[in-house]
Amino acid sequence: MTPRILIITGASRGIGAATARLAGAAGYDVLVNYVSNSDAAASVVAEIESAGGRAFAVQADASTAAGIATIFAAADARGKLAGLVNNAGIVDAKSRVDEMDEARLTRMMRTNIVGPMLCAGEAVKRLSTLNGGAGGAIVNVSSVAAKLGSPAEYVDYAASKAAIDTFTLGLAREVAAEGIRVNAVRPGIIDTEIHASGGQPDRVARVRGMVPMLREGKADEVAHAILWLLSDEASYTTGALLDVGGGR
């Protein structure tokens, strides 16, 4: 039996991670990128191994189209592509949109919006039955940040979270009839490293209480809904925007 190859952006930790594992469980071969922590990458395809899965690591940046090029490739080498998982993206330091310069700007937009545009445009390519292919399913990782704009912290990742959105719902209805469900999932406050990646360790705690539930998510809770997503209990799911926020 041919591999079911599902390639996660980003799965070296947090919702990547989390949805790396559970993937193995559910039988896919797991493609887990990333751009340099070898160690936990390594971590967790052991995990989902040890656990009877199979998976493989493969370092490439997610945000250029030559690092695209080397994670797609790898997929092909190992068997048929059944989706994807756009989950890699970034945070920066908490700023004013007057205070944000371009650097800062290229670098969210490439990483937050352009690079999942090009490895779906790449996903495309290989499950559309236009192209021979058996269909699948995209699932892109966004943020309740895109309807909340993070005023004040965040603007850029926001707006490029926004446009994940908007492209979800393109995608979708560009791909439907061509066996491509395409959605998308907006996790809130989770409890993983991107927090302290933008220089915000203290941030799960400092925004708990604004949430619904008076709770931070699990990574494994984002996870659950991407693998449901994929699956097919959700074949007649497209261009769906699903929040796991605790009511934000």
Ligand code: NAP
Contents of the next structure:
Amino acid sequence: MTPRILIITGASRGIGAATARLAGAAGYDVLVNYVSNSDAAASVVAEIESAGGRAFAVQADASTAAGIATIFAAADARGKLAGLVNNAGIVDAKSRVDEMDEARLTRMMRTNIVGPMLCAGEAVKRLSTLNGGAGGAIVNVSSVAAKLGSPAEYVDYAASKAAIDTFTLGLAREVAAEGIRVNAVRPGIIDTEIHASGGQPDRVARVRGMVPMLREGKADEVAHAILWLLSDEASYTTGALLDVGGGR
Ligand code: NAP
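Show the form predicted together with this ligand, please, the one above being the form predicted on its own.
Entire complex below, previous chain first.
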């Protein structure tokens, strides 16, 4: 049988890695994309394989057209694309908008919205029934920040995620008649390394009390929502923004 490839950008750590493990168990051949942490990517692949699944790691910067071409070429060489999870995303240091410079804003938007839009375009070319594809699903990883705006922390990040939400609505309607479903998950505060990467290693402990469920989420709890949106169980769901935020 031809492998059914699922591309997950940023799958070496955090939510992407948790999604890769569940996708491997669900029978996808998982393309584990990463940008720099090859050991982490290799261990995600090894875990999937030791559980009897199929996966392969692809180093590429998912915020550039060249990196995205590498990712899709690797997928094409391996089998037939079944879906895409646009997960790779970044935050930056806690700042006010009047302290943000062009370099920061450009990097944020390139990684969090331009890259995902380019990836989705490549996926649509392969999945669309208009091009002889068999259809498929795209899940974009947004954030509850899109609703909250993240004032005095990272309004740029929140704005990039609001853009992902609107992109999800638009693309879902654009390709709904072509066999492709497009949805987003909006995680709340999830226990991953992203907070430390933005210079706030204590962020989860600090924010926990503001969550109605009074706890942070686990990467797995987001991954299960992503797997459902990818699956045939969600066959009539498209253009949905699914909050996975403990009530936030
Ligand atoms: P994380 O733990 O920091 O992991 C980030 C992953 O993305 C890593 O695998 C990293 O690869 C990869 N990555 C970063 N830039 C990349 C690029 N340019 N190209 C390819 N891969 C790249 O992040 P996370 O917390 O799991 O977040 C995943 C997604 O969930 C992001 O879109 C984030 O905005 C969203 N989210 C997270 C939370 C939260 O509380 N954690 C809440 C809401 C939304 P390397 O290992 O090679 O560096």
